[in-house]
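What follows is one chain in structure tokens, specifically the form predicted on its own.
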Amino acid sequence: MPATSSPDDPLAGLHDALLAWLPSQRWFPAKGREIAGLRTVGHAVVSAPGESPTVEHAVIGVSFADASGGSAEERYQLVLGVQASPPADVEYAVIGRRDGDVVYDGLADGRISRLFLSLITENATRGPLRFVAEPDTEAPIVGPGRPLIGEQSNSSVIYGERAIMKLFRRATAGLNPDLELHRALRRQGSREVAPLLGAIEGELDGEPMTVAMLQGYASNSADGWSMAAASVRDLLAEADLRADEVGGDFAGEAHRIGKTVAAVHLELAAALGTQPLDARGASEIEAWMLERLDRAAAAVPGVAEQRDAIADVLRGVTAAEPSTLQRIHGDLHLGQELRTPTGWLVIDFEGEPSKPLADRVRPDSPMRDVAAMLRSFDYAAFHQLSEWEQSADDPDPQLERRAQEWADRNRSAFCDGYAEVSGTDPRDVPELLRAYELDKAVYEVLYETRNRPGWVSIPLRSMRRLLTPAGRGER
């Protein structure tokens, strides 16, 4: 459907091109939904008069014909480069033409990323945008940034292996929890996150909005998912060796990750406080879980068939012994852990991207993060198993046992590490942990059904395990 715009819309003439361009972007999550239209919500010129290229920041609202897959309108941030004849190295990022000029994704242009870094260093203001350096820090003075390839929900540029700037593609009024929690951890002197160097802030609907954040870049690092996947492959290839005998055994790293996550939880509690998980708080958490369960049951027959049994497990939150709530990561998994030469770092504190901001900043039990990590070890094991097996309908029992052995060993090592630093062993609250883990599996089933149907068997298998008596405790 062609987009419509008012004559004074600064992006008039570009909306139709944007509607064609958006579904091809990795960070645009609504690829399967029919777009009904687009409007410009906010717009600012960042570059100085006469500078080339012209640099614009825009917030666009994308509306959908069917709101059943989410909200009726979603908002996204764009950085646009505008030039009559852009250089050849940004041709792949061209969106369209406007008033005779070529308009392209500005993060592909090193001149624009270099301008943003300079503005942060200078604590500059351009229209409604504020470029802010963190106190007592120095942003590295380096050349142009290069786009980071492979991101899913945001877009980043790397500056000379020394800094990374992340543009939050989803535009939301309010302080982004990734920036908020990094500032809190910086006040605690945390060594479990990359140093925060600065941010770009703006306004949306009369409220503050986080545009981007700048951090130190963890060079020579590897993400936990890739390392875990390699470990599983090593085990599956060795028919006669146990998990602890394989050269690529990951348990030592799982133990270190557990210690790192526990340290982050302690630092967040010290910076932002805690509150008791009382009956009212537990009831609210249970209500969120049941609401998600009902959404998943409406979309996935495999969940609908077990809806009541799942609900019984989720009610374990209200039956749990008294504990505390605090700010947590909210979307923790092996891909959010980076192994550097000196230890592990936790990244991306935005929380589950499908949740409203109010839900992502609400205090929750640290066991939600722990359960999410336990689910991630399962994912690593059984995703690799699916790569080995010739048919999902006829699995190899020996390979399944070996994948399960890897998951069990690393889940246990993670909990050991977590308990060593926090003083609390997650396995001492089995019903609470089980409820959070099953809630995460429900989320995963719904996500995979919509985005990666070939992976949906992994969380479905875990749901079955968590609903059996043998799945009630730590495996």
Second form
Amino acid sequence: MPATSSPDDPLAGLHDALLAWLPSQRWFPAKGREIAGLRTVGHAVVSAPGESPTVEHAVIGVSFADASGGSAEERYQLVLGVQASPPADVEYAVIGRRDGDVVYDGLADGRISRLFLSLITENATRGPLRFVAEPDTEAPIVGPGRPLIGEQSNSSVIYGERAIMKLFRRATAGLNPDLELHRALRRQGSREVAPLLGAIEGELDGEPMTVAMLQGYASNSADGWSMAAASVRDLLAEADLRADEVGGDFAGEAHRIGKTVAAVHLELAAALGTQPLDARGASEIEAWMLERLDRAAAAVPGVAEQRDAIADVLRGVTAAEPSTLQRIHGDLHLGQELRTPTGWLVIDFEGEPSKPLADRVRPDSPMRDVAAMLRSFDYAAFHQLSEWEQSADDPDPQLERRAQEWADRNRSAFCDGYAEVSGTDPRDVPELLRAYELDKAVYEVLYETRNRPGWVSIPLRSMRRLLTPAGRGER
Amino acid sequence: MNEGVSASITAAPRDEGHVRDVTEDHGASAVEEPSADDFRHARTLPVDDEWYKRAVFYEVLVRAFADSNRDGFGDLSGLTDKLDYLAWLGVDCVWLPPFYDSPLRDGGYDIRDYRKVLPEFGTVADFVELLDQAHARGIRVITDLVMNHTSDQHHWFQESRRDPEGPYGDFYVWSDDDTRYSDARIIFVDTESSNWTYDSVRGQFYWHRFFSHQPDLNFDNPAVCEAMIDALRFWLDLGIDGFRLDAVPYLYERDGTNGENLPETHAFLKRCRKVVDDEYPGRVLLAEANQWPADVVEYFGDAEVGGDECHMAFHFPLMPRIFMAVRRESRFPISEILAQTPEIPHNAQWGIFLRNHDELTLEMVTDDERDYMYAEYAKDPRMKANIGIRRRLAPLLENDRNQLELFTALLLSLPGSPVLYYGDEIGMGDNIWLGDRDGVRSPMQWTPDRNAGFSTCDPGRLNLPIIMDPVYGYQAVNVEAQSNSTASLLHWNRRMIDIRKQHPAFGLGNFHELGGSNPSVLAYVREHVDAGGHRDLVLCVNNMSRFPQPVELDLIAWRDCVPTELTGGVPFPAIGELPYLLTLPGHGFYWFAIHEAEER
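Next up, can you give the form predicted together with the partner chain of this protein, since the form predicted on its own came first?
Every chain and every other molecule in the complex is listed next, the one we just looked at coming first.
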């Protein structure tokens, strides 16, 4: 594992420590891949002279041994605290030593999270970093934050249950859609997202880069996935009750989620505009879908066998009624919805993480989000079957029928709620919806085959259902 | 006699001047009211400004509790005989629904005489004896006072209909037609089709928000306000500890309004409160206002001065939400209603309950939620009554001991003073075949003997039949049997009440919901710091699901502290840097005291 560094690199001497530290970070996705090199892409001191601890912001580039072509460098953001003897409670976050100082993950240090918050409220600029408070926001009471534990791809600190600051670990040039869309939704006075309070912006490759985002914190919330899972468990445990008879019925929540998603779509359209889905636009979308299909077909025989039938359904995009394109969430599922004591919030507008930024900000049909939600209800309904069935090789048709009943009931409640607010019933554009749903299912088959083979039967089953004419529509 | 209880049994000489002379020009219709000085007064308890915040209340239906004279009716003397049991259970305050003279067409809420006891229950002297004996045991007594309306047999009403020009002519709300106040909803939709009824004697319509035999008093008449305040004074002089003011939102009516929560109503309650504060410190007023919490807080009065209307009010919407949360296996029905509950003045307290003598009221849920509650908890249509469900706690929960314990633990730990309903501490059943709400008002089951030990009368004379079914019948479910088994529900309830009393945070502390990773788990802390700076911190974790659940709680604010489980005193692992992991059995719950690290 060679670390490449030049003498004037401020992180020189830390590279070996970083190479050891990175793979144990939850947000570092490339666990198990051999790192070929590490370099410092950007570096700035954030703290003022004399402030202790010293706070540094860095972007590092990591290249991998298995990358073909050599351009597959992935970039990550770091906030570093540097102090000769830091307090004991950041011990767990220590990365290494440099020139007699201890260097540690700065987000673990309450003094550093407090500094960031006060810089945001002051609209300060430190080196290349601009700390921005959203206009007309009530400044949160400045205090130390504490790291949120258990996060996947980013790192957040929580300020007294009032605000949450999310540091985007993946460094990408360009405005992060999460920040962009939250800003737009705040202008619309959206009550369906946690209000944006501020941001930290920097530069990468001469372009603006979103470093971090500060939002209101939804305390006492739970995500839609765990709530749906509790409901499904309640149903599957009652051999003789129907989905609408069990106590844990989720349809009321599904209906509210539908209303929430529709409201977000209306707000995004009002803030950022719409454009008609014309023949050219439709064929573009169709082309992306077919491209994704062929990638999946190449990897999964089950998809390859059905390739032409799937393609026929995907072409439904072009056959669909005239409809409009707009900015959408792009990666919606039950886990991206938070139940708070007063209603539902939609979170995380970064889009599908595997796609390049240009694709993630491209206007698309709101039916892509709707289809993604319908897929998520399917997942929620079927993911527990393996716990209840005697064995995976011996599927229990009764359980499957009941899981399907849960999915149908909640998908339809979601569509009802969506129609109530948007005025458009997704089931009135069955070809479009079916194309988006199948596109998503094909992607899921590929993803599960690679990452969670035990779950691949869920999207495969849906794929088969979507290819049967009887599987059309939700009514 | 308890220490600290002052004996002040006074037999004051009768003061003739106290009886108001309202005779003047209408001698025939004037009525002399008895005075409190005609009776002995009960000993009083020391004045304590916060007792109602810490108290465990217990609702007793006098008629159904104990019969001392073998007439088949429970009575005040019978209740006095059972005070030792209530003291043993840990009850701090007994709440008696109305025991006034009444034709009993609405369970005594149709009062015929504010200063007389229903003959079946006994006499005013019996009441004073009950009060005195209760105070001797440190137990307080409050009762209902219906201010909004009287029975149509009350002499005020009889005089009012007979003589429109007499002293009582303007005591009720009369009108030549039935068109005014049409925006007021009808409450008893099962029996009433209008809020107006024609009286053929007077030839006018009278206004009633409840049954047509309960005419509403006219509070726009100053004489009515005076008469009502004098009725309060009568019982306060005898030593009563407070009143639950029944149906308070409806005192006044105004065109173009729904006739609820009007400013005039609040002004009158402020007057009543001032009488209590000036003349009877330490006594309480409890509002029965079946309204949304945001409206109910108005009944606490001005928060700036700590509250200047009622000391307490029932939190109605919480109760159906507890049932819904457990059925849905989600904390959100409870979280939602608590998040919508405004702050209350610092001298105010909620009263919370699982069941009472009324149906499980569903007025404060949405239509969807009401359908859902019916479907889940009232599978037999006879169980529905008005807009609610008439079941006792145990049958509502299908006699599931785990759920009974979870519900009671919630009742004893959520913000507010808990109000237990007689018989629920032993898991009594109900009789859905009895009319109206009598199904949940059957006699208390004391022993496996004849009439369940409630009465030694001929069983045929019983006011209401004893529950006799094989599951909830008195031979299986009774106080005597459960007293003898420390594993019984009765002993469990007693232990939990006792634990609650050891921790002032339950009654006095603030409430903070913790959230947590699992939507089926409701977790919160109650925290109280007393005047001496001593901190009492209790963590409550409740599993709404019937399945075992894990939960990760963010307890970082109490890092290095040690949670000690309250029923057994077992210390749990100290709170560290990571989320605190707990596992709960289905419908399980924990109460922890959180001690500072140095207290270990």
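C-alpha atoms forming the largest set that superposes within 1.5 Å between two forms make up the rigid core. Computed from a predicted model, the values in this text were never measured in an experiment. Residue numbers count along the first chain shown, from 1.
- In the core-superposed comparison between these two forms, residue 304 has its Cα shifted by at least 2 Å.
- After superposition on the rigid core, the Cα atom of residue 450 is displaced by 2 Å or more between these two forms.
- For residue 313, a C-alpha deviation of 2 angstroms or more is recorded between these two forms after rigid-core alignment.
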